[in-house]
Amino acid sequence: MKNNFPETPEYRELKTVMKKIRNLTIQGATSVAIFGVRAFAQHAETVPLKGQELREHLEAVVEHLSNVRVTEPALRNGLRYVMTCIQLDGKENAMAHGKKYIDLINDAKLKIFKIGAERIQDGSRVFTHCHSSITVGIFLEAAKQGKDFEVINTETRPLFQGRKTARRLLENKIRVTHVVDSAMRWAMNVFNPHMIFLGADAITVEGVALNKIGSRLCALASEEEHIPLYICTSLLKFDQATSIGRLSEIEMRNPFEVWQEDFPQGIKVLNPAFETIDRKNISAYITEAGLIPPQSVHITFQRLYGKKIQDYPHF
């Protein structure tokens, strides 16, 4: 990013993380909302720049931060918030305008693992894909009302994000049975699991989900077997933009994930980081807001949050 201005350490710091969620040191969606926003806010408030530059300038900065990672919305609707308390209360509270988007995701978390749990009873198996801070919530606030119940998860290939999952589970004393990925079809009907619970990093106007890419083959098997789905997130994940025709577009990792070490020339590999899941496929989100049905995320997003998060028009 270019600048006309001297480098503040709030402005190094901004960069700093910027890289940290190219490079997946920072990564789920909750995480990269909350550094980003942090950052954003911190930078936003000590830029040495006023009026017409200093819009141009956070414009130029919302839309590369918007970027760094495709599959974003959380991080997305944070910059949103933050932009619009700035056009109505000037810069000066921006760090304060951030902490309140990170306590509004902070706050969903707590929620849904509240109602999460609810749909855990003793004796419950529940099947779950790649690791989600929110799913394994729902699975540790479970725990600590005294559930007994056991979770099937998956490696998910190729960063193995579910072993984290399984480690975690584990710590807090969470029978736990872990399977390779092209295993989840094999899984569920062996265990014959209650209910499947997804993460998500994304939600568009129709309902549909993206998550770690498998999660469509999840959801195929699941309707195979019969077996209701959830998708556990906050609705902070809603992506505006496709409310107005846009595709959420699916990220592309480095092929060097998959195949590092004697990699022969001539084979192209691709890594698509996400896959979408058909709202027919979906049981019900849990939300902050409850459960509801696929086609009233819209709708449900702008009861809670669209009067705090515009659309801010550079996006």
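Switch from the form predicted alone, shown above, to the form predicted together with ribulose-1,5-diphosphate (RUB) and output its structure.
Shown next is a single chain and nothing more.
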């Protein structure tokens, strides 16, 4: 979706952030939500519009921002949160309201790091896929606690986010073995990890997780190899639209990420960014509310955030 926002200062940050989210300079659901909400709140506070005109304009911006990466409900929940606050309190404090949502994310992250690190023991081998700031945060916390463990990770084609994970672990002196995506079952069989930690982009009302393409293969291999799989995520990624019957959308990215040079005419290349992980393959979600089974995600989201964040207030 193209934006035709003007080149005036109050649009500058918003446009820069949208571009960085689109091209993955800002990557991972948590960062997308933090940067997106911050830019939106700053834009709302500074744009010189009022009343009905302001509301319609901000709704259009929410729509644009939400569509830059469609599988990111933590961003949508944050935009809705700020919009509701603006409706109640005016736009003058939009940035403060944006900060409150970002604080919710950051508080959740710290809790998840601690809870997740409890699962890791000396001698643990943990398998992961892609780059999730939450999963990496758990590993760093476990290392900070002096635990001696190792991680097996995938490179994550086509954009190699797994290299980011491997580098971060290495910088923090955590042992890491890096394999190509198609070796994930082989690596599980050979290294026999004690557990698999994956991040999430979205969680549905059924307790299904959506994460980087390859995650479902990872889950299927975990079933074959009898390895427990945990989804490490804040409940702020709960996709409220799934409660009213909508399906979580899966982002389809540019085929040129898969095949850049000598791209032959006539070939159809598809590049889905995410896929679902069936709840039967999820041992538990590691969340700010503790370890919870997939069936309890919806109710726990409602308990923690339901009053504050309503994606569909008029439904």
